[in-house]
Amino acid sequence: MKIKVVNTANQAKDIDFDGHIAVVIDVLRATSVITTALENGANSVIPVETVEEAQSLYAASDPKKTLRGGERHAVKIEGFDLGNSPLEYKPKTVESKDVILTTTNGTQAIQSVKSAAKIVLACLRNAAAVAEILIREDKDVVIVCAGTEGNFSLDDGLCAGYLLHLLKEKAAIETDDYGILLERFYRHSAERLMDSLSDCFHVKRLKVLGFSDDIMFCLQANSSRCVPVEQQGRITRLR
């Protein structure tokens, strides 16, 4: 199994995903937050780029049925039911539910990745999970680490590194140089994930923001066995 490794949803635009399966971390916070929301019994997550894509696809949809999610900057948008906080996608909340959700990263990350076989989504609280479907389907894989705001971002690199370590242990695989350099990253902060990630910019952003619960939750890793996939623009649960 061969990986390449990409650092932000811009740089996945120029890669060529024909016949791979494509891997999209933003562990800070729209994989976190789809996996849980999908983890709690919504029906789906529709990622778009845009507030106003969201607005429209709301508009033509049920409100019964209908939630809108998303942040800018790390911040809700204005007249959203959700922000981009996965504590805020609690069962009675998301149950039986499809939700819009639009974030400045991880939904554009999704849509850089539009040509792949498969699109799967990942984070820190189902790598292991992720891991076992990728050994399964045995397709060579892009990760792309959504990154903030157009610059890499400690976190996805932590949860990349992680990824790849699980993925050593059970299969054999070849990776690039940037992929070996995450992966020696995890190992060397495995035991003590929020300090490796203490100076991490985002990080300190979401702290800042009052978001620290977040982070704390986002970094329980392999706490789900929710693994997310999309498919024609629609977000729904593999397992």
Second form
Protein chains: 2
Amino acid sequence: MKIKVVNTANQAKDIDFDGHIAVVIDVLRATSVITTALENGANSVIPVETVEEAQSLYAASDPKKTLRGGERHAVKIEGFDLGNSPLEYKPKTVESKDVILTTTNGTQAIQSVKSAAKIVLACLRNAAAVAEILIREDKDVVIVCAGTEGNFSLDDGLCAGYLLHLLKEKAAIETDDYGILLERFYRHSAERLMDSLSDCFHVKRLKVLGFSDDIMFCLQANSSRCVPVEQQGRITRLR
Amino acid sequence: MKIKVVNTANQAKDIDFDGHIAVVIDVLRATSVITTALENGANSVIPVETVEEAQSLYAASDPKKTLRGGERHAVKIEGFDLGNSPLEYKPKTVESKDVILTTTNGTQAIQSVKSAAKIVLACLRNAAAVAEILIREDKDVVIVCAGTEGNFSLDDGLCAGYLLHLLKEKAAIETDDYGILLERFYRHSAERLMDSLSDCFHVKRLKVLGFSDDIMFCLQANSSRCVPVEQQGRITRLR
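Could you present the same protein in the form predicted together with a further copy of the same chain, rather than the form predicted on its own shown above?
Below: every chain and molecule of the assembly, starting with the one above.
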């Protein structure tokens, strides 16, 4: 299994995904939110790029079965039902609902891998479950770290490294120099995930904005067996 | 001092270098070759992108004062005087000569930073001398890892991390998440630089091609005080 790693959604534009499984990672917080929403019973998550798209899709949907979620600059969008905190996506809120989601980085990263044979969403919470799926599928993989505002984000790199580490334990994988770098970063950080991200730009910003509980939640590795997959514009839980 | 790190020459195309110092790194082997050629008395190195450019520039030069150097796919170009091994660039060969150089990654990385206020070339051999210059200049910096055939190369990342480590010891620097990652990679590798690159794609290829001595030479950190600077298409030693 060959595994290529891409450090931002922007860089994914140059990649040929044909026949590959794309794994999109946005630990803080889009892929953690989507995993949590589906785990807690949401029917589906529909990622869209703009606030306008979210609003017009909502206008055409049954409001009893639909929620609007997302953020701009880490803050909830005015008039939306939910922000981008996974802690908001509780069972009683999301059960049997379709969530229209727009975030600054994560939903755009999902758009950037549209030509892949399969699109899987990963975060630290579901990394072991995602690794199992990848081993079962046994196809070449491109891991896309979504990044933050066009730049590489250390939380995504940590998750990519963890995923590579899990895969290496159970399968014969061949990765590129970037994958080697991230797998080592994870290994050196495994005992103290939170400390390893203390200098991370996005972590510092979320702390200032009062989202420390979100960070703790998103760093709980292997706390979910839910694997979100995207197909024709809709993300559902893989059964 | 703000320091941004870019992981391939290709990614440098999206960067605004205005007012910044660009530091180009291609440890294996272009920037190691250029540092060594200038240290050993070459008058200048003229980086060009194509073999054709190198040949036509040579045809217009004094052949007694000019050498053609470079590689394609790590191997010397037919008809050229020198390949891309720093060990070939001995004092008796290069003294007072202008070297027209074309390599697959390094010379293209230099082209990609043309709009920078100043262009400095770094490798592991001259990293401490480069760090001193950057501290003296005290401008914002973009470090460009040249990469190998469009992909990030671990040797360049190690050198970028080392440079950041040296700067951090002596100045107040602010780097991005990618810089944080590479500085940690260097710190975890400092005691065993060669081991840290054992899985590196480019290292493995150079070994197969018989260039193990080149790798050893390029990994001799702080063995040179020579800092190459590019100005108007010509690289000379900073005095």
